[in-house]
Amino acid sequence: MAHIDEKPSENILELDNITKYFGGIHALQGVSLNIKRGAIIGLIGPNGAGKTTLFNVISGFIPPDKGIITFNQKVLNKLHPHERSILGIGRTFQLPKIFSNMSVIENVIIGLLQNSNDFSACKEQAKELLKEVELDSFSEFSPKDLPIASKKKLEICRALATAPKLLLLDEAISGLTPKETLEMVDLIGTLSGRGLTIFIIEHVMKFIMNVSQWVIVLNHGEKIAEGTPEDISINETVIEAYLGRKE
């Protein structure tokens, strides 16, 4: 019998050569990259870079036409979106998703319930939760009535409910003030203290190079540069990419 080795890999999250085509059109364009397990990881890149495109194919909204999403080991390309947050795959949106008919704890309780049949106990998780995120005050509001900086966390305490190892944020600081967005940069820095990994989309550089470690640049579906904060913001072709070729 073959001996199976069961250390985990440093990476929780591998994609080998994605490549997504909307008609004649390259979204992304053979896309390798590893999540080392634990960091927080910027993707930054002119607007239709494919961005939010290969934060659909990680999470299964979209299929990638070609290439591998390996996730703790696990090869996901046939998991539904569903079967992928059981994994541990949680994800906020551009435009927060929230279910306007229900209530703030509600919108919680419904992550917390993928995992537990127990209302009563998810009821005071979500509580937890929403404490933790500092909405408890909230709890019973509707979240049309939230503002913007609040829908933002509640996007990220939905995703937190399903108990995620990697949480995917997608322009979490958009639309907020220079006082909301240090708020988001404290969570995301409690969050990420707890072992969780993050991988955030954002157009505010110099936010994204202040909470990464690691940063990927994407441009025309293509990864063109990957390395520290410190790299990429002297890294020629990024800076091309963003400001355009010196004449």
Second form
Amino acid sequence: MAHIDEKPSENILELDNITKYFGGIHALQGVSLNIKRGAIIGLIGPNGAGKTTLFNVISGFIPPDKGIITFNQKVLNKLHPHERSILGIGRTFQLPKIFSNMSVIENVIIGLLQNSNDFSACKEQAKELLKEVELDSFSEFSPKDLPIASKKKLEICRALATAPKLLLLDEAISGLTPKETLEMVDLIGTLSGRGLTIFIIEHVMKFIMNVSQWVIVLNHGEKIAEGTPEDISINETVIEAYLGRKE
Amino acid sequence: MKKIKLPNPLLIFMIILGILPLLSSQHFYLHMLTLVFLFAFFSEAWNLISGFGKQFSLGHVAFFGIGAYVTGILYADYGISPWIGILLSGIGGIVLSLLIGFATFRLRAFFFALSTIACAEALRVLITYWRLGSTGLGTTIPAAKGFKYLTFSNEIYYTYLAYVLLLLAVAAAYKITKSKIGYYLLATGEDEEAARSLGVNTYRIKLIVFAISGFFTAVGGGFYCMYTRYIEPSMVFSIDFSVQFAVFAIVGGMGTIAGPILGSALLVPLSTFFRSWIGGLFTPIGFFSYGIILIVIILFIPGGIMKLISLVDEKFFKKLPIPEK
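Form predicted in complex with the partner chain, following the form predicted alone:
The next block holds the full complex; its first chain is the one shown before.
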């Protein structure tokens, strides 16, 4: 995928000095960052760096102790997760949270009902969305029977059903085969091509460096670097965070 | 070829249930049917929030008790028609469920279940002290004959009234599960975080369905009071009722519409058999046997009778299409 040379001009999401404590643990330490509209931004960092906590803060599942979250020029701090979803923040979870007692299509319909009360229209839309992620032939199946890659696609499809402006993907390719990873790269590229802003947490460096236009690095809850994938891959602080200090 | 549309199995099931009271005029048979319908109704109401919404309430007896007391006291002390009393019971059930739900829906799983028990117990103590200070603990409901006073000499009227209540609860459950609220309720029950991330106001959905469930349970409590003609706090606020509502739904199949009816149809006669027929000195053996049967059912058919039916249906009747991809 071609990298963009210039950062898009307008910020869709702005985090200012986000701080979060869990008891004595400083999970996020004054994290400030801007997410450009329409960009694909990668969020990396070693285990326990605070990546998922940051996603939970953005989507409203964890309130920050300090700091301001602004989405589309609107301060989100006091809004609940469902209100943030309605405003246009969609997300997936590290371990797919699929409604396993519903069919695949019903999972997608749940997302579509946010903007419609017409079940038959929702069903048609859900079929279209499932087609896009190549899950249309499984629509009446129980998601329990799906392989992990399809569950991840279904979760993305369900989030897309809410018509998000910003999509938070938490480890979208973990556990996928190389072929499935490539399919996911294509899917993310297609979504980005439509103007959707995508913020991805991922551990697989090759993937994040390939798919992202801008990369943010967290370590011990602190933002230690941000830049283009090329810059990040040679950044001494980042290398040190992952591999440790040279003796 | 024109596709023949089969009638809804639930509709056929309800019609069959509606015919059952006509099969015998024996009092005991009709009494048993009344209890089956009534407890199926309570279990259906409980199943709305605890089966479909997976918010395990063990305090539903609070609505049952408040319903019984509103109808009973309004009639016994103020002469207000039990029909109006039952309606007011339902409103009381809504108010109480909103109060309890407002305080407890922020809690999760076991804490929610425990807090609902606490609310029901608090209400029992409150009513006990209130009645101690007035006319005494127990209240006998006067028997003035006639439709207006919900007093009938023939058991079949009670049986059909209980059946109508069950029909209403089944219709409500059916309507809810096919609606946006129903979809949201199922999603909330399955994974609240995922539901919230999709824009579902889970707290509001739980409150709405809890209020509907509380309304039905309180209405049933009012009817039960007029049926048994006697109420006292330790009886109508006994946690045993909450447990029964839950057990009938669990054995029949939680989160299904027919499950609570099947559970009630199996367990109401069974418990009566063990309690009454193996009575006297052997009563504990009866309870013990009933308990063993419940354990066996829950252990070997965790999804309840409905799960068993769906497994048989899938194995012998349905062939799922094989996906192309």
